[in-house]
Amino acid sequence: MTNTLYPQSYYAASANCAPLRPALQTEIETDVCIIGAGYTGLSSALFLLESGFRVTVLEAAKVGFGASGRNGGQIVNSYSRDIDVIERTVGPEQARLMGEMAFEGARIIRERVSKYQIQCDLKDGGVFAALTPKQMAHLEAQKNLWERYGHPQLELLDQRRMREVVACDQYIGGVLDMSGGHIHPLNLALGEAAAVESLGGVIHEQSAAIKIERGANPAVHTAQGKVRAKFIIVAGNAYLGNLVPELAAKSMPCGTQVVATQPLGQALANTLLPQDYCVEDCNYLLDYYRLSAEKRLIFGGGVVYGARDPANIETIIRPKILKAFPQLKDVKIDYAWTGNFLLTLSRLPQVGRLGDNIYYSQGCSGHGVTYTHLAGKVLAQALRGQAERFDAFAGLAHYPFPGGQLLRTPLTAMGAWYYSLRDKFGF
């Protein structure tokens, strides 16, 4: 049985009001049926509606129930594997297209927020923080790489400049990306859902897809209803289950943990992050944090492979907070939650088509906030017959995790342990 209530997160507690969206209880017809009302599904719906399609969205729980409503709230450009990795593994034209698209998701978010007047506490500015000289050299190379693809809004930060943007002694430098930033992620999803409905789109919550009827006239079945459509978009990501077995075989749900402290007050918050930028470090298993609109520190980190919920999230995250900010030793944590994202072996998104009329995008591998908004545009273009950008993603090679579904979790965890040791000892 799907948990149909939001988890007890800070985002759920501070969510904007949203209407009740009743479950599907009848048989209907539409142009496009989208499975999943997270960012991928909502972005696809908006682009399709703006192009004149009729759209119905089926959501197993509530809008933004999965990663879209639980993530760290950071707008981070590019993909989980950067463009240099893509350049080494694909042809020049595919690399050019993917490089051009790497910074589009952040622009789409800002356009949506502006066009539809979405109240989601949008702030500009994101910092990549280096803990070692090796990480700093990587950031310098990343800055050059991104500028080569037409992304100039980057500033290299030395140690002195770094201390001006974040009161943490661990960092030796960093890069500031002013097109990065942060948002209240659940309120962004709720605002996009309202925009979908304002354009005539229909969203049914508590309406899990239990079967996809493939063929020339595809349909999606729920427990109490059915949607016939010309096209289907599968956008369930880490919460898709085994609905599409061939997608489940090449991906793995992973859990990440996030906490929100008590409100810190303006004065203390200003000493920690004076410009209100968000921060993520450069470790393989990275930490990331930012301030909320009411000046709570929202801090995330750690990965649980296989998406089990850890017993005590605070014991995982509090030591990370105190390592960065020892001055917060007496600060109370008000909320702690976990959420799943979908990992692929390549760390690049899986995009493709099943037959002629079922499209999918999944496996953001931790870079979902911006990528999913781009994915919605790419999928909508493909349904309109403009498939060049879709094909650039669809052409990426994907492989099953070693060990199959039984051993993929321990083997991946062992690999992550190895890389985290490399981070710890700086090699």
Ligand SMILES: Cc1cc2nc3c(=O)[nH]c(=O)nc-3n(C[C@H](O)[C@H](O)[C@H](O)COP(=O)(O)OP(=O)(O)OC[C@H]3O[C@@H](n4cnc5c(N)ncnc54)[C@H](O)[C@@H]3O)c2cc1C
Given for the second form:
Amino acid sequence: MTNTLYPQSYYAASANCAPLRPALQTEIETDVCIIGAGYTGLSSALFLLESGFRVTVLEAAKVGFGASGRNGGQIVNSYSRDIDVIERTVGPEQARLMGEMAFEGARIIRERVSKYQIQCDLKDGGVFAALTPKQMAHLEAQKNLWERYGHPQLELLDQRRMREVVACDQYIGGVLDMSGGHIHPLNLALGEAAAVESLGGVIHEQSAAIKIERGANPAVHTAQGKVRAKFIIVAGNAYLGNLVPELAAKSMPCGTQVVATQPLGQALANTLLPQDYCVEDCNYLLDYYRLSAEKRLIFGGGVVYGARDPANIETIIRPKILKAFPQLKDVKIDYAWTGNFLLTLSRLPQVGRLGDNIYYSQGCSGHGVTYTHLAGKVLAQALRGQAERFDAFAGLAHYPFPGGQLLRTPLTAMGAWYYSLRDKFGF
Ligand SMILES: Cc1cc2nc3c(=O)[nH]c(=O)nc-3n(C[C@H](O)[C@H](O)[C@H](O)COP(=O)(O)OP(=O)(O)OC[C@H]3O[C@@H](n4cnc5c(N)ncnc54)[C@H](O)[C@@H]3O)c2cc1C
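Show the other one: the form predicted together with this ligand, since we just had the form predicted on its own.
Next comes the full complex, this chain leading.
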């Protein structure tokens, strides 16, 4: 049992026990070889195993080493760009399918937690918080839109109701989604990995895919082994590097930072978030926070374009905490960490097929806990020959970033700076 290969974080420090999973050292054959043991890879593996496929997962580091083991733990429904944007850019049938799927990821997570008895501190309830009248109007429009696609469970919160669920005076209202919620993200990934193995799936850690042999009979090479498979699923997201150059060209890894405070104690925690819901605001560069099971405040925010690690995370996040909760001025920060998500220009996921037998899903642009679980289901359905929902995602355009690999980081940072100024001044 070891967690020493994870970056230091509250999650690594409080992870459930997991077995050592030896590196691949031979040549093997299977039905599906999955590259990456984050939620995309693990969710795909589980759906495929449940359908009778043989599955091998290759993970460069450890299960949940990437964003899946480091994120804010917020079960946020829908996509990073919402259905209004999708409606404007795709046909009505594709928009209908994507709209109907927008809240499915959260259901999949709950089914997994319940079916495989995963201990990951699951709590119901997530709040989108509006800081300006413009953001509140947008939330109201989103709620109406989501209802139109069959998601009626959302509750509009006025300023008074908002103050009952979060002790922060900045918000003028919000939307409560009881099908949202929060989890200990690394323990969800570890529980899913155990479920994969309980169904006969094989996971090799410390087994980076270093080459994909394409063609009718594809194979994935690691430093010491090889997996020949009928299908390959590429699920390395922001940590994939240049293994698949076509994918690297149209996406950009970005860093975002999270901290965990010292345990606040039940009484103080109850005053901040009395119902224990998670909260994210509606800014372009958003803040998101929640309580952990032991009543630490887990607070995330900030984006580093190009995924460089910032020198002092506490300096970035502490002012955001104090702006929301001035009463925490003396609280200590026990853990601070960074992780990479994958940004796309449209902020919608990139899903598709390379040749006949290599599938991929990546780039949920910061809102991925639910989408990645849905992606696993959609990819597994496509491999079974039911590609309607896969095609709805695959039909979304994949745009290259302006400026190419060299200039995409400064150009995107400038764009984000412009949008955060708009948020700051409320226009
Ligand atoms: C700090 C942070 C906070 C976030 N907070 C939230 C949140 O609160 N709510 C939300 O909805 N979303 C959040 N997100 C986004 C969400 O976590 C991600 O969208 C999601 O976890 C991506 O899952 P994934 O499986 O696609 O990628 P990852 O979890 O990054 O997994 C990819 C895996 O592939 C492995 N890999 C890469 N290359 C190779 C290779 N060549 N061979 C083998 N293995 C390889 C990596 O080691 C990694 O384990 C956050 C992201 C970050 C970084």
